[in-house]
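A single chain, nothing else alongside it, follows as structure tokens in the form predicted on its own.
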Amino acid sequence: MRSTPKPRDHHYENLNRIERLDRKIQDIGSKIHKDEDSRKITCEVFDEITLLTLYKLVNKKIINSMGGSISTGKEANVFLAGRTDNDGIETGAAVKIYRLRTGNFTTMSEYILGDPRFSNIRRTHKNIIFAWTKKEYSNLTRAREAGIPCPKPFAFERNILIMEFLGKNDVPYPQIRQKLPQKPDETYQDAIDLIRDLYQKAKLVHGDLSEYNILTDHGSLILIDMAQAVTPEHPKAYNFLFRDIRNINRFFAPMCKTTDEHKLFHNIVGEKFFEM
């Protein structure tokens, strides 16, 4: 007599998995993380709940391998991955993993909160993350269509994004603090012009922007970290882009001469600032 095969433990089954890709995980983190700060922060970026968005990625395809840190920064982790394009070809990818325990609620509040485009968000420390999350993916697609120098955007899922890797070999094309232009001048015009196009054409304002978030390659500029840009229907649209603008003048002042940064911002808004 055949005996009757017992029910599947789907959850038994996705824990099972969970474990799988928290040792391979914990096991890239050994060989990437030799103190115990790094290690502290490994543990807080891979929690329960990202453990299982990574589990769906993978399971989608989206992603097929988690290689070494990339970047840590105040809200988020990035890493390197694996991926495969449509046509079959090994390609690199960054993921980028926003940490749901110690996220700042705050500051990403003030930026997501005034935005038309998140306005039925809930207040919850771990909404805010996920639609943190989804509001880098939606200003990526924006801007790139806008042709926008930035990564391109693959997918997200929860505090996860997976994005363009931008580097070579493996190595992350350096920021613009690490690698001085040779040609300040005509640098300090192409930030200018980055920030006159990302708000005339993607209709965006970065709303954090310094020499921290823009990458060089070969001389090229390409803007990172766009979480927090906002249409220019954010009530503090204006403050922010005046306050992108003066960032850059800042960093380029010891090196070239800047233009005043109440005339930057008539010439890219058409109006007068006024600080609210």
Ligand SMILES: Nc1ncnc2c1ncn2[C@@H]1O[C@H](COP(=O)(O)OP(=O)(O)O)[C@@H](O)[C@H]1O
Second form
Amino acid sequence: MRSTPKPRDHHYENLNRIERLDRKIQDIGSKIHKDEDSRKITCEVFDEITLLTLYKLVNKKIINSMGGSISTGKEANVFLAGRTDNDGIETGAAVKIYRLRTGNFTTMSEYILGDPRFSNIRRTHKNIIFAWTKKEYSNLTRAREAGIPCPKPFAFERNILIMEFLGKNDVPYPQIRQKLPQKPDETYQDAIDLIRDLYQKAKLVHGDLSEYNILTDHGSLILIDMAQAVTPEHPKAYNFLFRDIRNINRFFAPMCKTTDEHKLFHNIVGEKFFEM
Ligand SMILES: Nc1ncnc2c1ncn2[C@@H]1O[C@H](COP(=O)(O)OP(=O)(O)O)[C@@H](O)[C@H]1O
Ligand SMILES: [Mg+2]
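What I would like now is the form predicted together with this ligand, since the data block earlier showed the form predicted on its own; can you produce it?
The next block holds the full complex; its first chain is the one shown before.
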């Protein structure tokens, strides 16, 4: 009969596995990041808490391997990962890791503390980042339920979000700024419809909408980067909505005829808003 592992053995086994994962990640880091600056970022991403969290997600079988880097942003890094879906099929996943060391803390606080869903968290640096990650997961879930095209979220844990990988053969779909629309009039209308549906059906305002946060797959649009999205109760929701509309107009203006931003805002929020 096998004896139950002593807590101490268990501890060592865990450490061993984490070390292996750690080495693997460093490996990835050195393969992708040849220069000093990028190597520094790799160290900044994979601190101890983040490694433990990744390990937990591997243990829960949400992902089973880490792939290359997709993006290094201001607050987060996105990586490709391997995942086995419920039917046992190997697929990809996108792993978004919010950096605990270099998070853009002030902006996050401003967005998150005005949101009634997240206003009662303890305001420590880490807690804000964990809540931020959870918020992106909740927003994606909410948007998907309303039929908005965006990545399907699989899981979140502390500062890590795992979601559907949007791309083909390990190559992510391009951002709309990288692959300009062939029929800008139609694509512009699609983008406006997305803002409207997100507001009217999902009751969300994206809050950081631009040509960077819309991916395109053969002309159809997919919204990403939803952590900062807020509900209409947020004190700045309507400022954010107006800014989103303005950004989309700015991007499309050189390519096609755009509708006046005030008129669009009016159409999206409806008459009732102005009667309040
Ligand atoms: N689910 C995904 N599938 C494929 N690529 C993704 C996915 N999520 C993000 N990306 C890529 O990573 C980039 C950064 O992701 P984003 O969520 O916008 O983070 P950031 O907060 O750094 O802007 C995106 O522009 C896109 O190219
Ligand atoms: Mg982005």
